[in-house]
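In structure tokens, one chain follows: the form predicted on its own.
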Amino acid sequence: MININGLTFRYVGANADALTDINLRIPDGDFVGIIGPSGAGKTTLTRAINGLVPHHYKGDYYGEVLVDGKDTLKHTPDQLAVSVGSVFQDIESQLVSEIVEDEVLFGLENFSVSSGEIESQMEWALNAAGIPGLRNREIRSLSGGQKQKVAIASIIALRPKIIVLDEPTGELDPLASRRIFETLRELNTQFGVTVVVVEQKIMLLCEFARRLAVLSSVGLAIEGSVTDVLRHIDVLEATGVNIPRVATLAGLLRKKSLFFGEPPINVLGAKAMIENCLRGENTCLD
């Protein structure tokens, strides 16, 4: 479980808080998407969960972050890494080996995974990330997207209780992005891993996350189930979030008293919504 209570943080030398009075509770086994405009503190929030704030990134820190029962102020990122696996936005800073196989092995060996399990967990992670053919490749020869998959594979191989990802699909095409989220869903549903992910591809995120937390320049604007958050188009617009078009359409239909159901989260849902309206079914007025 992740409990964030009154978290405020300002980086050294900054003129404004990166995070202001954040209160957020993420139960075990949840799948939460963090969204918000540039500068709202999304990356800083991930750093606070894995302990890089305030141990590595210094500044004025107020409030409390408890991760798996550990106070991040009192435990170093290395100590927290037993419970929290992190995939950073800057992939180059995360990779430490020359060969893909060695990168995945590095974490498994350092966290004392038994020799009998190492091979199976490595193969599973490489397959889950869609890169079994890269196992013996030099990392320097890979594209940015391939490096991102290697970083994800090296973390999910450890099957941590919590995985925190900062824009994991930033350099991936739509098909590869969906595969990453399908992998995260498998970790979440089959292994009970708590997933916290910052993502700009909001429509994709809405298909996989259970809840959304929307950050603004002044704090946590709104949080709740995906459909509940998508109902608040006015709040999302005010924060500067890139709203999925299907949610915008549902909001416009609702304002005209033409739609009363839950907002769709994908194109198929929008298609069904429109068809129901045209048929005059109970989600719409005749």
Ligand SMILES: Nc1ncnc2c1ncn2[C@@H]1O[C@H](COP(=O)(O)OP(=O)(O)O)[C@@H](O)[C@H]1O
Second form
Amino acid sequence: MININGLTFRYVGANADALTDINLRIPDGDFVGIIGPSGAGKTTLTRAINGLVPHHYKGDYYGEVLVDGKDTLKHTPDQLAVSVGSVFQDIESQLVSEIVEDEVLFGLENFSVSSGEIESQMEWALNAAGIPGLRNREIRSLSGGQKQKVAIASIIALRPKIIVLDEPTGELDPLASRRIFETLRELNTQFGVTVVVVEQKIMLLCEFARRLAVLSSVGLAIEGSVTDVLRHIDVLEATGVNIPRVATLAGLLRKKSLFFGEPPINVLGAKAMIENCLRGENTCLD
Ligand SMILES: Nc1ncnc2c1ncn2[C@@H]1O[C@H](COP(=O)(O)OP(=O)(O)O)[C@@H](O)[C@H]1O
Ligand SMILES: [Mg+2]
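Could the form predicted in complex with this ligand be shown next, to go alongside the form predicted on its own?
Up next: the whole complex, starting with the chain shown before.
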């Protein structure tokens, strides 16, 4: 469980708050997507969850963040890392080894996992990240998507309850991006890992996340289930988030009293919505 209560944070020397009065509760087992325009504080929010804010990045900090029951002010990022694993935006700086298996070992040894458990956790992590065949590969020979999965494997090898990822598909093409999200879904559904992911590709989030939190420069604009958030096109527009075309279409049809159902989250859903409208099933004829 992540509990963020009235969190406001301003980096040292900055003249505006990076986060303003954020209240957010993420239950165990959730899959939450964080979206928002550039500069809205998405990265800062991930840092507040893994403790880098305010332990590494200093500033004015108000409010409280509890991660797995631990107050992040009273625990160092290392202590928090047992509960929450982080995959940073700059993946190249996160990977420190030459060979995949060494990268995963590095974390396990750092966290004093007993030698008897290292092999099983290594195998589990490589499998769960979908890369059992890459174990002996040189990291520099891998594709961007494969490197992301190595980073994910090395983080989940420590069996954190929560994994926080900052734009993990930033450098990836659509197919590789999808594969990362399939891996995250697997971690979430098969292994109960709570997933918190910052992502610009809103359609991917809509398809894979259970809930969305939309950050704006003045705070948390809206938070809720994917379909609830997609209903609030006006809020999304005001925040400057890319609105999925299928949601825009649903909003237009609703305005014209032609559609009252749940907003679709993909093209197939949009097709069904249009077919319903054409059949007049959702039509209001007055
Ligand atoms: N290390 C830092 N020092 C000072 N200001 C920062 C630092 N990192 C981010 N900021 C500022 O905090 C605000 C939020 O940034 P960030 O969390 O990176 O937003 P996002 O990830 O949504 O683009 C921005 O105004 C940014 O310039
Ligand atoms: Mg960012």
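As the structure is a prediction and not an experimental result, all values here were calculated from the model. For the two forms, the rigid core is made up of the largest set of C-alpha atoms that agree within 1.5 Å on superposition. Positions refer to the first chain, counted from 1.
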For residue 184, is the C-alpha shift between the two forms 2 Å or more after core superposition? no
Verify the C-alpha shift of residue 121 between the two forms: is it 2 Å or more after superposing the core? yes
Using C-alpha superposition, tell me how many degrees the smaller rigid part swings against the larger one between the two forms. 17
